[in-house]
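In the block that follows, a single chain appears as structure tokens, in the form predicted on its own.
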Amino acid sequence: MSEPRPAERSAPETQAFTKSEMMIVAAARELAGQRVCFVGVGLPNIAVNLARLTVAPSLELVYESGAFGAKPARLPLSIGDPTIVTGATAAVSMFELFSFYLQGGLVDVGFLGAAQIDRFGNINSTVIGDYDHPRTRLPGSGGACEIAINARQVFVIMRQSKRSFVDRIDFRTSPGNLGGAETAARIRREEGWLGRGPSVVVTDLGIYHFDDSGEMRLDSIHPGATLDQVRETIGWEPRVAVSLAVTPAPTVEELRLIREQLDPDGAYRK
């Protein structure tokens, strides 16, 4: 068997990686084979740009402000960063982007972040606490709700804690599988939603997919993480795959791209 190329090798044990780097790499790898991705702000931004440089070179990035097929020359600072029009297939109004591209069924994956998520993949980015008297007022939906119901599938990336992975979210900004897969499927048909709902949730501890009931199931745990840590940082008893995998560590090349090209200042990876 031939020796793997350096870019394919996992990072050596002497080259440590952070939990955030592992999360970003794991999220990027989930995009292998995908074609069109609507990019949320924050962590989704770096994950999808890493995917475009590695496992999904043909990935078309869509940004809320109106860029379709973006090929940013550097990691965009926000959805309004001028670099998102670099090499873009089209630069259109937000109305056209949502009406003709997203609601037209042309988006394969919506990649989102959230402040809270529940076991069925419903997410909150609106308020923490009571809506009328919140402890924290968050940025709100933006385009997240439209992305969640119209992208063919939804990926979520967020750090795991009992404050973020809760039994009951304080506000449902964007629907996932609602109260379960059967209910969600019926409502999607009745409302004419195009998407199938959430498919993947990637955290700094592991990778979750959704079982037939529409509930998250831990399928892969990251190197160094334990099931005790998973259970201590989630607001319900998590379902765990019978054959729980260990996420492959980041490769040398993946770490180089994150550290040198995408996030040299460490805004996301630390």
The other form holds:
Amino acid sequence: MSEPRPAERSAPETQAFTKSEMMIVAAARELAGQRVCFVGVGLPNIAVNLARLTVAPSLELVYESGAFGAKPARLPLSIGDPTIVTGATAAVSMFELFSFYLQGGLVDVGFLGAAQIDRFGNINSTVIGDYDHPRTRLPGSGGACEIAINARQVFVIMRQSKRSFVDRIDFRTSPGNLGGAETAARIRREEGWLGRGPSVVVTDLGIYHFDDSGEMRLDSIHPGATLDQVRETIGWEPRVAVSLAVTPAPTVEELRLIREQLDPDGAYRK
Amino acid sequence: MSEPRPAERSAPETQAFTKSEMMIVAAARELAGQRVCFVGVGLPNIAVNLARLTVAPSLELVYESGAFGAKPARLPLSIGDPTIVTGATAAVSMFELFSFYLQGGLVDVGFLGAAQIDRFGNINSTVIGDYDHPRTRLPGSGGACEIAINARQVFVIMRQSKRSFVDRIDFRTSPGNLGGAETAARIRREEGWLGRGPSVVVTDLGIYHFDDSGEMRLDSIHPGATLDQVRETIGWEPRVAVSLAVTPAPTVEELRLIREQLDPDGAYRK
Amino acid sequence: MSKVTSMRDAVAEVVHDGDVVAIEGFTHLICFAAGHEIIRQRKRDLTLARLTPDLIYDQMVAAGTARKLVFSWLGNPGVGGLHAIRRRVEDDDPAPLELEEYSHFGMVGRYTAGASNLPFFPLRSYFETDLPKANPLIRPIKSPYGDETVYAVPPLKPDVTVVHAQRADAEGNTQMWGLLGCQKEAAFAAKRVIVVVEELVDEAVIRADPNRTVIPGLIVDAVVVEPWGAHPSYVQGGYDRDNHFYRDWDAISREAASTQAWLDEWVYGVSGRAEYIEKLGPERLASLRPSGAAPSGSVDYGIYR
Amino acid sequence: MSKVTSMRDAVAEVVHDGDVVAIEGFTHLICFAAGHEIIRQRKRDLTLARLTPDLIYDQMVAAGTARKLVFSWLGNPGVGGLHAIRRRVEDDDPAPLELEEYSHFGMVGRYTAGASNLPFFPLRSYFETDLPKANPLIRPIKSPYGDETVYAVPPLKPDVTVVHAQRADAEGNTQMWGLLGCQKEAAFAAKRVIVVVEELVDEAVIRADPNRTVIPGLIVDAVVVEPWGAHPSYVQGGYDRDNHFYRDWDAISREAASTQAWLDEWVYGVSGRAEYIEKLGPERLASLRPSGAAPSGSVDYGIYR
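Switch from the form predicted on its own, shown above, to the form predicted in complex with the partner chain and output its structure.
Up next: the whole complex, starting with the chain shown before.
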């Protein structure tokens, strides 16, 4: 398989775009056909809102803060914001949201970010280093632990780096495919999880799905990215699809929505 | 101890009244000084509403149907009625009412009726006869089981008869003092009950409290009632207070409230 | 996508013989209209779940739709017993009726566990009572903190839950006010949900007050617009409880023959709720209207762009 | 009986050194005014419980009020970390800070168990994660129905819960709208409750819409009227989240010295919320007002006599 050449990657009519913009657009497109999405803080927030304005107009946004069917008039900095309530279908207590919506099995996609991820999609958002004496104290689970277990599937969006795509995560906050697909399927069945685990990881370099062994596989590389860059920013030898695709570049409309409507201050797209 | 003579029982200025009216008035007066009362269907409903209008103006009524701080403009036939919601402090789900208000320990008095009661205040409202092949199928617990366990104390209001005041109840729906005060206190402590159990039983003939052994003791006899009548309508030899009081007859105002405001159709006072 | 349909189609498509059906509502918002349609469609072998079976299940049991009741309080509140049910329980007349009995909180806990996909719900009830003997599904459970033991009830996941409400939009986003009972929990616990409303409203009405939404359209299969569909139960702000009918039922239902005659006239004898209401007559309806308005007032959610 | 008092008196009387304190509110209705008064009164050895410690606990930790955090997400949402807390956790600077960590649902379950007087709350979380190892209070529990095992969390019963809301009456009957977080559960779980409101209203306003009541006066010890008391958090329909301050805090809090300087100026340097608001200035406040009204509309409860 040859490296896709830069010239093939983006249609000539598309504008220049940042790696973050490509990542957000790629993540949004993966939501096509999904019905109910649990929105996490940060990059998931903008990707999901872009999806609602493009490929998934009937997507129902669930914010762990308690809003269902939100139609935010602006992109909120936090996942708790008055704009996600005004005009929403329902505003409920967190007990109800976590009990009936998430644990009750109504969430199709849980959309998470992470500090560390391993090849099987297990996620750490708790600490770097030892738990009791951490080098870096990260925010912790929030809802990520129960989202990974109860959402029907999990999407992950995060930038690649050797520090984040690691052979061994320092702490398992959210279970992915554990030590592999077979074990994970057995444990999910035995323990009565509703979730089938992670199904896609979107990074600033490409799009990964999970193969039969439960391991991440690069299925699409973003225009401008190279396999060398991919390998340099992953702590293991990544699997690459035989027919590696090139992610279609952001369209003019996608970029307009991100730049003018969702992120006019440029907080996410730099 | 001599029988109280009829002449001593009611002040000359009081009107004629029925046994039910006396029972309702006596029960209402027992609520003096109480703060939060859980209202059951039937006689408790009228007694509690009378108390709110007389001896306990700041009594907060909790209906298991989900109304708190109700100020019913009329006496509802059922404990679920639109008049208990309009103007109430809060209308909540039954989950919230049973979890946070009752099990959470906020209810001072649970007010119950019953089909059968024994000397220790254990209550049956489930079946007469065998559970699987009942002679009479009664309504069952409703909330009575958890009210008896979680309300700080339990008031009972019911008419006396050999069929209802029995040596052995056919089914224990709501625990009272079990086999006696000592066992009951130990079990309540060990099992972490919030309730101290039954504290008063008001009947159409008198008022009972519970003595140190946990057994019902007649402390006050209603005007017009005799100890013979009391004994004839109880399935055991009842304990009687050494200084047996005579219940003050209903006042003109109490009767007016019952007849004109609470029960104009006479459903309860006959 | 609109889910609005007729009561006839909703019941025909959503309710199947042998289903576990919950028509919930604690005295308030009990959907008699759906119960009557289930009778008319001669559904059979249903397991009927409700905290308080009330008149609607007495009627459905009398009509032969049910083989089993799951409940916590079996009566006509403030009036007396449910005679059709008692005939079947006490005298197996015309056939036995299986009972599965809890307390109110136990039933609420069962729906909550069902809605939450929990294998059990813990509660402080049942201590030192005969209920766990009568129903072996009420089981002790030890706390993992200290020695304490409480009781557990198992999840209840009805095949169908029917909820009556003041209003919903065409997708089934549903708002109610007044006593909320455990309709939310029963709806989230169910595989399929029918929402029956007094009024169909625009989505914008729902979205104007998101905290008032009790059931999201996401879990709703059919929306039926059926004014007066709760009678003789009531609708806060709409119409009063018809206590006269609750009292009348006591006499009607004392004999099997008079019960059947009533069903013939008021259920089988009408095509649906509209005809039932016409038969009740405008005077009866007028007598059930509230004596005045008690507006909630409006609050401001604010526009944030 | 009126429970209306000043923030100073409420905190002095209700909050004691060594207490477990929960100032709840999920991004919405976080009572910064109460947190600042706790700092001014130099309360010590508090255990601070909150799902999301947010800036208010970063400030309270920086001011030395706390010895321990109980939490589920430790960050500045959309911005980054909480630097004062991280200094204490990563570098014991100036002293170690004890952490007791759950997930969001675990914290919600803990308050729910506390409010319900349950010895534990069961949930489907924590499977195959390191959280039960990090916190041995997260324990497996076997269902009494079948073989299933889920996890349990223990009840959380704060000594004091502080709730900010749009409005309450003088007895503390409290209504809020917008995101409800877990304030209700945290309040019912607490031994003592302080309610802080934007507006004190007549009892009749509350009683006009009983379904809107989140916390009954029954469990409230003090009512404080403190407009803008949630800033830089927000109040649905009242004022917006001050995202600029959330971003500014990232720089302010990166060094201990600048953090203390900020506390000196904005907390110790003012007598209370009124002075803080005056200092913020009318332009800042005006910029946080919603751009328009979004009225909920009114519903009718009806008069039933």
